[in-house]
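In the form predicted on its own, a lone chain appears below as structure tokens.
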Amino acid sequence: MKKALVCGAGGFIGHHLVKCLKNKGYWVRGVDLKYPEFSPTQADEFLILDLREPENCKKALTLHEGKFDEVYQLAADMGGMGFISWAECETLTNNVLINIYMIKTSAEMEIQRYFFSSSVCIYRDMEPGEPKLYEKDAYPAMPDNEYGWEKLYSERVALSYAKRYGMKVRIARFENCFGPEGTYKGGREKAPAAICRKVATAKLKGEDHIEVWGDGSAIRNYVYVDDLVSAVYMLMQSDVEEPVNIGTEEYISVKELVDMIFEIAGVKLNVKWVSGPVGVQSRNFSHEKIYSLGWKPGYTIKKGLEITYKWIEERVKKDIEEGNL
């Protein structure tokens, strides 16, 4: 039986990860600052750790008997733009302690293959039309906010663990993903959960509109989050060595995002467009690399968002019950 380690397992991405590896037969510990929010770990066993802490890593990638086959680094402070956009400082100290600290222990333990979690946040800005992005593309680097800076440096700190232990490290830049269970209000939640809990709250509460940030003419690419872990899982397995880009072909506006959702509910609101931070204008990136392992996504972004959508219902109307929301 392999043992997999999956830091960050209290999260969105993290938590599902460690469904998936469950369900490929491995022994999983999970460890996060917290616990899973929305429904029991599936992991084997599951630590709470600070990762900001090089002991804590240690411990975390400590086994009484042998070592992890796998170890998948995925544990960041991050959420959407709302938080990103001001939180500068958390996402730099932070994510760097994190990411430099768990590959330098699992360099100094002798794990063999590590997977850390980018994001395409390390591009540039686009332009709505402009030709895909690919990998390579990302240097000269430019990247749009401090998150993406950070995700840059910390692929390089893997790469040269990689380069020097002769680990094999795999990397990939995430694409906007959503799902169940995933945050959906706070301030952290990302795009696709903000709106469908406003307007499942509007919906339930009997309101005519919602409010957006931005004028809905941004372009985003969004990937539903089984379709991430078995692309994450498919390239740990693999032999690609350069950071490789998750996502898919389906690209569309905040405004098509919201038309769905509303949809999806069976509602048509008002829109009120408003202020906020909104992020870079356009996406465009090659999937090539992924798509050569034989993955491909198996859900559209309408399948993806009618789960989702249901699943945050069901979320709102609890919370208006008990007051709140």
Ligand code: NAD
Given for the second form:
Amino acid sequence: MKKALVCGAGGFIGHHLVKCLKNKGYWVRGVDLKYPEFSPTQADEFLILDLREPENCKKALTLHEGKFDEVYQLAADMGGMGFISWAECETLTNNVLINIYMIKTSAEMEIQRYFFSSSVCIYRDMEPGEPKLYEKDAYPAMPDNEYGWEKLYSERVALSYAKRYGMKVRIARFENCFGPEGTYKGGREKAPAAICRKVATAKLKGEDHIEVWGDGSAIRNYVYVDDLVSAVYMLMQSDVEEPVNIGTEEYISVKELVDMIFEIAGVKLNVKWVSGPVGVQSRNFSHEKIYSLGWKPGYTIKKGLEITYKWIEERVKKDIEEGNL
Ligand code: NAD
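For comparison with the form predicted on its own, provide the form predicted together with the named molecule.
Let's see the whole complex now, leading with the same chain.
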């Protein structure tokens, strides 16, 4: 039985990745600062550890017998644009510490396969209609925010350790990931979850409008969490040594995203476009590398949002009943 360590297993993607690995028959240890918020972990063992401390990285990686076959590093101090735009010191400090100590300790403990979750935030901003950027177009580098700079630096750290220690390091640059059991309130939520929450709240409270940051023109891809974790797994098993974009070919504007959520919720509300941290203007990335491994997304944005909206509306209903929204 293969053994996998998932760092960040109490978070959104890590929690779903644990489920995916369990379905594939792995023995899994999860590590995080907290347990998953919305449903119990399926990990065989779950350790609460702060991975900014090197001795905790060692604890996370130590087994009674043998070694982990695969280490998935998804732990990060992280959130949507609202969080990223103000938490620059936290992002640059906490995530660098986690990533340096995890890769260094893994290399020293002779881990053979290591996955690092990077982000398309490492790329520069784009104009609407611009041709696709390929993975190599990350350079010359000009990420739009400090979170992106940290991810780019940590990619380089991971690749350097791969070269020195002969460790198989796999790096994915995620586009926006969404799905059930992700943060949907509190300030760290990303756009799809935030808009689903606002629409559900207005619908259940009988309000006639919602507020959305920006003017609705920003273009993004959104990848459903089950598709994303299956891509992570495929990449981890592959021979691809360079970073790989993970997302789908479906790019939509924030306005289109809002309209889709109205349709799914069965409401038509007014939208007040208000100023806020919206991030880059446009995105368009090549996904040739991940598709070449045989990966194909199973969900359109609409299909993924139907599941996500339903889950968030149920949470919002409960929050309203309990006086929390
Ligand atoms: P998340 O915030 O839900 O999960 C991250 C987890 O890391 C959290 O549970 C958090 O408690 C944990 N963590 C933070 N600091 C820690 C520490 N010091 N020690 C141990 N655990 C710690 O985020 P997510 O959406 O699941 O993202 C997972 C990874 O994917 C992150 O590296 C993130 O940067 C990357 N990513 C996510 C997206 C997305 O759209 N969600 C996009 C691009 C990249």
